[in-house]
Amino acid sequence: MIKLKADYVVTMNEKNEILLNAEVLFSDKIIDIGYNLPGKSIYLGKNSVIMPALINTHTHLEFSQNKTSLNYGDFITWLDSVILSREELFISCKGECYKNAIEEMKKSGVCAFGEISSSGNDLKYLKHSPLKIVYFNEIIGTNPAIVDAMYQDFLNRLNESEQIQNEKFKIGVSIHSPYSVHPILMDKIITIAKEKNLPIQAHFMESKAERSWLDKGEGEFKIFFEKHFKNAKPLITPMEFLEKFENTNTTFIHCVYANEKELQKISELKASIAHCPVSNRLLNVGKLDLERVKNFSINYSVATDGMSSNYSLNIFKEIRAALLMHTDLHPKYLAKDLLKSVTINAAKQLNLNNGSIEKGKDADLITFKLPDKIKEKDFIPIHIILHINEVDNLYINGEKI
């Protein structure tokens, strides 16, 4: 058994308590958190932190070489690059690639992370990650000729993946996006999904593209379709859609350009949604209204995306941005939700028993120092986030890593 003692111990629990000058004892998992617990304490020192460790939901770890081959500024610019330099970028991400990655994800306290796999590529790398992973194995595609072999190609990769599942990693399945993937396929994944009770991600509503294209079958996507597939008429309607994820555990990403009848829709479906700040702005598709997703009772995550469209995988700096970004938002009272977003929220969306410091959860913890006193605990959050971007110590199921 560990016993910590810090000056705050931010629980991320439902009432989001904040105890001051208090002591979380855990083994592989949390026993009690409070005051005079059994044993010895060590003391984390002046204006120590201890709160649950940080998970970033969404990933695309396969695109972690890219640096400057993407081009941003819009989303069909931006996608007619990754069409360009997508199998180079694959290749080129190797060991050492995927080490570091998750060496930065590491540093900024990540515990847990949310992969999206769409070639199978990177489960060699991945599969021995001191990080716990839920490894979403991603169908892809529109041609109804070979829908029979892809289909198969994701059968394949989802049962190696299934083959090494362990207490940190598990599977999940993602559909890429409704204007991507044949609406064939999404039936055979998604009762995959259901009759083995794995959690779904999707890509939903990004930008105006495809909110144009799903709608009325126009814009830039209907030029990019024609240029790369030559597949000009879209095969599914936004509600459509939505309506195949009844009785999942799915969490759509994106969704800027959700409605008010498709938020109704998620809301009600249970599902929840994954906000990623950074690569919203830099392919200038706008931001996702916050408020309005809170009115419809939608649990949210943050989480970087992939490198392909981030310049870090710094959970820390993901949620400063966001913080900075939505300035129709109260900063104190955003900053609590952030912090939500990336602890109690995000392990409810991968389906993890960890994201807060409540007796029995799983003993995922970060410590760091704060750089002065903060005399009142409701803008603790918000100074976590404007100071912290990298941990002291990572703990994961109890153990020091």
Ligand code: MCF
Given for the second form:
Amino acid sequence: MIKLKADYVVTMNEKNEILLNAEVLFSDKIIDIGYNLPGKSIYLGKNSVIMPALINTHTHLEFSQNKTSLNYGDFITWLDSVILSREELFISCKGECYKNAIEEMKKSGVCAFGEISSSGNDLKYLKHSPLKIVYFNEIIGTNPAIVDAMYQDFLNRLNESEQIQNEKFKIGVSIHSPYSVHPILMDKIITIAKEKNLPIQAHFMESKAERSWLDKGEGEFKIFFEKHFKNAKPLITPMEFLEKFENTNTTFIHCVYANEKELQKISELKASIAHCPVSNRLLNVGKLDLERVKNFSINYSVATDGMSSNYSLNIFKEIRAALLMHTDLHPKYLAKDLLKSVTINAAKQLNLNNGSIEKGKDADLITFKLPDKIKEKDFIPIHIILHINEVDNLYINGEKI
Ligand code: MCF
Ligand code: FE
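Having gone through the form predicted on its own, I am curious about the other one (the form predicted in complex with this ligand); can you provide its structure?
Below: every chain and molecule of the assembly, starting with the one above.
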């Protein structure tokens, strides 16, 4: 049993309580929070903070070798460069590459991440990860001639990842997007997710090109598809796509171009959104309307996406980017919300029993020190986001990592 004491205990509980000079008692689970708890406490020092460890819901670690290989500034230009460099990037990301990616997340206080795996190459490097993983096996493929082969390959990868499931390694499935997966494949994969009760992730309405293609079969995607396949037509409308996810735990990634009706549907499905502000900026797709997302009471997380569309996997940098980017929202309140987005909201998306400091939750905690004292509690979240890049300690299931 460990008892830590800090100047600020940021609980992320339902009331969003921040306790001053408080203690947290835990073994692998959180036992109690408060004052004068039994046992000898370790005081973390002046301006210290204890809060739930952070969760990065959406990454693509297979792309971690990328620094300068991909072209930014426009979605289709980026996609073309991904198609050109993908194999090479995947092959060149080996042990050290995955280790460094995990290390960067770990230093920034991440205890768990959602990994989109499109090749399965990453499995042997990730199965012994010190961080918790939800490993989303991704399906891509619209060409009916290869649908069966893609499905078989998906099943093999799913099966392999299923074998190594344990307390820290869970699985999920990912349908890449409405424009890149055949509806027959979507149905098959969703059926599996429902049978096995697996979380799902899908990229949705990321770019203007996706919007015009799915709505009208026009725009930049038309040129893109004509280049790669003859006579391509969109195979599904955005609403038909969303309707497939009834009774699942799905997170839609990006949603920058989702309209009112689609957000309404996402809300009715009790689905979530993962917001990747740096990725959106680099691919120049525009900005998610966070206020609208909040008005529809949609649970949202903030995530880094992969090094395929980011310069860092540090989750503090990502929420700082979000804080600076959403100039229409009040920074004090946005900061509170952003801390939720990488803790309690994120835990819901990944089916994890963490993300808040409450009795019975997994003892996944971080500690760090603020540069100075904060007089008004209300300003603690914004200063955490502005001043913290790395944490001092990360505990997962009560163990220091
Ligand atoms: O989220 C970003 C941008 N949107 C779509 N896909 C990806 C992102 N980062 C990596 N990807 C991957 C995706 O999983 O790129 C490939 C897929 O494997 C694009 S499809 C050739
Ligand atoms: Fe992504």
